[in-house]
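One chain is shown next in structure tokens, namely the form predicted on its own.
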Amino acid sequence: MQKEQISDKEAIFLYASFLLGSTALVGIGGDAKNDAWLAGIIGVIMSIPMLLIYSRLSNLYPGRDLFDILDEILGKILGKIVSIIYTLFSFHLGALVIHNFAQFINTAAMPETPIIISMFFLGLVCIYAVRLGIESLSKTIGLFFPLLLIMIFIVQLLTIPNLHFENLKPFLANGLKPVFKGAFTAFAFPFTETVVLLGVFSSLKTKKSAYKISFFGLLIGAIVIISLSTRNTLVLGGLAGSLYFPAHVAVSMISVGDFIQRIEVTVAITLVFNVFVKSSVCLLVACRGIKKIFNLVEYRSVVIQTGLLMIFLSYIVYDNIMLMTYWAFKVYPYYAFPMEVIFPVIVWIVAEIKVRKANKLKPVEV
């Protein structure tokens, strides 16, 4: 089978709208209140040298992906052991990110429609999507997500009526340490959740231009993401930190004469294609972890079982939409440190070590 492939281009949207996932719907820095802004920023910063270290481990095994390189550095038995680990991440993180969808859709669209409609319903597209495989589903990026920012754009304009900037007083008001709790929160979700980014970049069509995506994935990620964040505050004021879906609410707000209304819509696109996106790739990540763990000969063999297994798990993995908020916000940063910092660390600083090894060995040139 020919080998997938995604452009730097395509890249970079992908890695955007995993960023935005449901994050761009339930919002970072909740504990910072009204300094969400800042939380967010802080956030960013502190991702950048784990994003460093994901693009360090891309470029020294350029065409391998994330399980590849497990079993590369940590060897047969501990990288085995290693990629369950990532696997179940994945797998756990796109049945979270369905639960968020539907959620959403149960509270603010169809609150008599049984939740689990919305989640089979996703489950199966995402299924398709994976089964079609990553070039597809980047090319279907490629195309969608530019028109995505365009309609995040009118909607911001649309807001500056309904903006009071009284809503970011008082600065600080409560110290720093709110505002580090939420930067911590907004560090591991979403901005160091791209470590499951490592499953697919084995398809980038130019091997060393993961820096490049990072970067510019980053930046526009963290630039909607914040400025929608600092739009709910400015709109709802320290409400915005208190409500399941304060983007849902800032929008609602919106009134332009009277043939501007009730655009909210907009958001439910927004937050469909980029949870489609999100779960898509952490089941495409699942399933090559499956691939690798039981030495198959092709991922798309299990794409349907994982799909369906995923949907029952974002089922039954909250009780209710209380619970979802308080594992997003308060439990979550620490569940996924070790998966998003400490086996990161660890794995490049032994892939330097090996690499700087190996370069000593070869034989000088005459």
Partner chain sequence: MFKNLFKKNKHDNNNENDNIAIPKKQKLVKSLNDNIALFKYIFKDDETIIIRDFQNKQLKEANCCIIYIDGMVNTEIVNENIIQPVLRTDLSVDIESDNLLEELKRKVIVSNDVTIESDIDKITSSIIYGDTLFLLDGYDKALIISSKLWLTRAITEPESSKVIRGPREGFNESLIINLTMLRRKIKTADLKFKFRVMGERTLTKVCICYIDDLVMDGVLEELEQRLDSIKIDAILDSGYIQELIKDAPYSPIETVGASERPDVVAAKLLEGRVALFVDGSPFVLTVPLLGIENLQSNEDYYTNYIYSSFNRIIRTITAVSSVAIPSLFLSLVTFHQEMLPTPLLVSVSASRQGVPFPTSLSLFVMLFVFDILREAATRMPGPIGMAINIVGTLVLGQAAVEARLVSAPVIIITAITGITSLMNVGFIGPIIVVRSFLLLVTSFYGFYGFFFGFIIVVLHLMSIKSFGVPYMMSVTTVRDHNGQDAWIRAPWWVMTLRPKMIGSKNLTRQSTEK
The other form holds:
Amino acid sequence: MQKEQISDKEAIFLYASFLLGSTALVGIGGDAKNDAWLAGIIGVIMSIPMLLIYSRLSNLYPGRDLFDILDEILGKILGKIVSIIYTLFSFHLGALVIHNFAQFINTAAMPETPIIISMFFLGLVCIYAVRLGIESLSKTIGLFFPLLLIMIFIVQLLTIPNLHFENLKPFLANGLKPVFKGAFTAFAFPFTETVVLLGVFSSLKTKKSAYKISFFGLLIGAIVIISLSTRNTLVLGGLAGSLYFPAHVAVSMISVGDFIQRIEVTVAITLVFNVFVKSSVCLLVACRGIKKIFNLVEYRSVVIQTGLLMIFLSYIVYDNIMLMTYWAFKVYPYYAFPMEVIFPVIVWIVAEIKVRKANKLKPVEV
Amino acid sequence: MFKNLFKKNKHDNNNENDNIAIPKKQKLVKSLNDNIALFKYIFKDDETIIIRDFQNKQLKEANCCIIYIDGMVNTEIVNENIIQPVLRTDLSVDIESDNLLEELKRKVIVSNDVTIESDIDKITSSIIYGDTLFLLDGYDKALIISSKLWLTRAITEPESSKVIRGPREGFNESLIINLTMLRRKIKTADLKFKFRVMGERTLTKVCICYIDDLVMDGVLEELEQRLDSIKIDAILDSGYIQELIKDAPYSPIETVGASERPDVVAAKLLEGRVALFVDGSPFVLTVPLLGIENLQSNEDYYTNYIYSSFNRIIRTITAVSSVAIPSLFLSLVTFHQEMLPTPLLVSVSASRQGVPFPTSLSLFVMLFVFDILREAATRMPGPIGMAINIVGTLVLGQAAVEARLVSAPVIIITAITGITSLMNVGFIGPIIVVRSFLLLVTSFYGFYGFFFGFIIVVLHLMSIKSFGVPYMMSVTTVRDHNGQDAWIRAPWWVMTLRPKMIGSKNLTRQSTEK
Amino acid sequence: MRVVKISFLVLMILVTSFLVTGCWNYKEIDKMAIVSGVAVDKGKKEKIRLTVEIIQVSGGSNSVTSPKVITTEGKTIFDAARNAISIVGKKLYWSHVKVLIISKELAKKDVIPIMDWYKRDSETRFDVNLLISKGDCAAEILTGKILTDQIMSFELSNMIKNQKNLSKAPQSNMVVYCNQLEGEGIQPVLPTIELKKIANSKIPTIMGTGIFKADKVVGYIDGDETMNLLFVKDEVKGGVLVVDVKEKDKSTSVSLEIFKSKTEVKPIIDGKNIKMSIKIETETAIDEVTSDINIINQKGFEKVENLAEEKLKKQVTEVIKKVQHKYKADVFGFGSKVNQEDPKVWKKIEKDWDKKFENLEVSVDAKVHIRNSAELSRTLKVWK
Amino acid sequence: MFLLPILGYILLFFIDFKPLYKQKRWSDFWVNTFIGVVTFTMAMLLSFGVKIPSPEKPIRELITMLFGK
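Could you drop in the structure for the form predicted in complex with its partner chain? We only have the form predicted on its own so far.
What follows is the entire complex, opening with the chain shown before.
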């Protein structure tokens, strides 16, 4: 079978779309309130070293995915254990994202539809996408994401009359502490979740692209996320904090000339698409993990069942919406810390040592 | 081919029970009467076969016979170029000498294509193809004289794709004429024609056509391989092959293009594609097919680039809207009423007062009715078609609304959908399938269902490959040169390169040197 | 054959899921009652009396839309709203509500119970216009005489929208109101509405402001005062300033149409003392002169400008004084300005801001520019 | 309600398990079957309205224990 490849442009969009995921909906920096934009920027800066480590890893082992790298560096047994952890992490993350989406639909759009139906709809689309493979997924992203960006931009322009810049004041009212807390949340919630993308980067075309993709993907993603959450603050003021899904309400305030109004659907489209991308990637990586752990022939054989399991998990994972936001902002950063920071750092250090050793041997040969 | 022979042998073996002497090696025998009996047997219950025997006025013992099928041959040729010369000529050659047949061929028969043949299979197929068989007593060989009568339709403008600007000729049903039309467009020796015969009973001639130094790598081999795997008894139109060699078998989307216009086929060949002519079909297949080609028209390249870009954008919008509009309407009026502006909401609500059926059902039904009318109007002869139009307009437009069976907006949506889908006749099949699918998921899950459905459709499109080329290749690019000829048509002086992948063997279309 | 089996199975699943689950959120437009306006009163038996205006649609091709007003009672708004189903027979649909009118009586107590449901429910929208009824009964407004539109609520929402040419009532919607309610150092205001008797029919007019302290209304100011309030809040987008000009023995009124106005409110913090300085800059044009005194010249312009400035200054100061002493509610958002300027100082004085506000020193400075004199280059001259 | 998952799994048998069985990819088949049994049990439990405990609770408690609120 032909090896699947994704072009750099598509990978950048994939990256940005993954970052936007459910973040575009929930917003970032819950604690920081009107300084959320600052928390976002600090979060981005904090995450840059981690992204460099991820890129370095995939650069050292081009054409290999996360699980191959773990196997290579940590050895058979340890590698397998960490692989299992990452598989579960990716799987769990996918379930959380699906839950996030379904919760949004249930509260904001269709309260009478059972929540599991929303999960099934999203889950089945993800299963279909993952079965088709990363190539058609990334091509789909390549078609949709630029359109989404244009749409987001237009909506941002339309909100200009509703912006109240005094909502940004007072600057740092409660000191830096909540800002850093918010930044840490942002660091863990969208930005370093990209460790999951290491499981996809094996399909990149060229060796060097990992850095480029991380950089531009982060750039696009961060700009969109920060501008969206700043817009929410500017439009809604203090109210933004008390809404579960502020973006929805912020856009509903738009009314240009009695004609362009009631365009919340744009938020919904952005959300639905990015959530779809994120959960598909999570499902894909989880399936690849299972493939690697059990030495399967192809990851496609387990996609349907894993996807169904993900749907069911997302159904039982939270009892209510309060728990969901509590998790997103309070528990998740700590829960994800080992997978997002500790393991990658260890793996990276070991990898660097191995590479140095190999390099030391080389001159003898020459 | 071996299989063919084997089958024929079997067939012949069965005939031996009928006690008719048929030569084992399927060759002619020396006796004229035996030969005639043989062909009489082969064309047993076929009364169109005409067997005419005659003699030269001098050589009384040289009995001749011609066999042909009535209607397949040009009788003028048979009368004046075969029978008349053979009857009247002075033959000084001795009948016993072995070269009388050769003499006749060289000196008597007036025809551009005469061959000496003794294999019965070949002779039979020649007769069927419209040649005349000339048998001479005492020879186990015969002459096959070309006398085909080609009754072909005149070259007219194709009904399926009319243009305002551009050549008005279209292919007709004759393979040879089609090939000539193409040859007249591309006058280079690099234009290659490869013939093959397909269909075990129809023995349809098929011609693979390509430009040697442009053709995309691998496509030719792939095409031949796929053609080899076809084992069908009849090929009556290129549609048979189109469906048999397509990439995604269960998908409604075609991955093999078809065109009725020589200029279109020539242009596709010049981009590096391969064309497949099928005898008896005015539709010529081209591979690989890109999705975007469905939205392109040959006229785009002949008219001003701004105008043609505008037309392409219109086609894109109509293609998308013909699949999306019913679902969007449904999701707005039954799921997300908060998105409608208030006055619109009020007027839609007013139009729905007293209508018993749910909007989703009436949309399904009305779209179905529209397709019925469309199909009826295509098949009906002209005058009756008018009647259908009137009934359709009255029933749909007036009576149904006034009787409160459907609401007026549903009619409007049906009409818009119908017209937009008719604008893209080339892929109306996929449009109907996708539209129904989207309507179904929308009636379950509103706008979100629609969007998920749309994602699924796009994912599917993205996963399709046509002969190794991604079906949606030019769609997402704006920057590289493939985008010049996708959603828009760049001016000719900009399109200096052939499309990527398909024309990669020789990318330069226009030399940029001065 | 297998394909047939599988497709049969798929069909079965589809059909069963149709039958079993129905189409959850699928709702036909004609099966719901579109609510266009809401009025909330204190109930007679229960706590809340809810009056809703429903758009009634009849007829197909030549449809007629007419309002229908329905009143229900309930313990809470949601309760009352659901009780309405037993009267209307259809589910009320809230996404197109244009106005929410709160009665004077309820506004005196507290509005949070009303706002909360409206804010929380997913069907209701945040861009609804909020109004306080100055009359006794809010429901009366919905049954008042309609002049230009078919539906009262639409007319009201148009009135509010066009207030920006008048500036005699503040603009407010759910987001603005909630932010004012929750915001530190600012109190909410809402426009008021009342029925005026004109030629035997009661016509609703929107003019004036209800001033809140926390979530209770403490007083009302009239339309002219509202304009001055809006000057301080920097929300004036149009309107008319009338200046009396006296020259020799004649006097005339000059109407200035406001085109643009900008107000800068700046707290001057000096240790513990806080002063507010307000700078108003307004661009106007002369739109009407009621006598033949020629003021269309440089000198005349300057004179009118000066007079207008004086007047504006006086009026604004008066309103601020009135609010400070009579209502004691910081509707101008002086506190939030302090917070924005210096959060640390604000932290200290936050607790007793109410007292501080009462005695806050405010200096008002106004600047009026006259841009032109509309289409006439001089005043009308009377020939004697 | 419980009929729906059963019908769904009969369909899944055709499109998911049978091809693997036919291709004789045994490890794939068994892993898939294992996950399939788990999901089928969950589907049946959910359709009968049984509440399955969520795995988030122990994680949440562990983390609040380690890092405080």
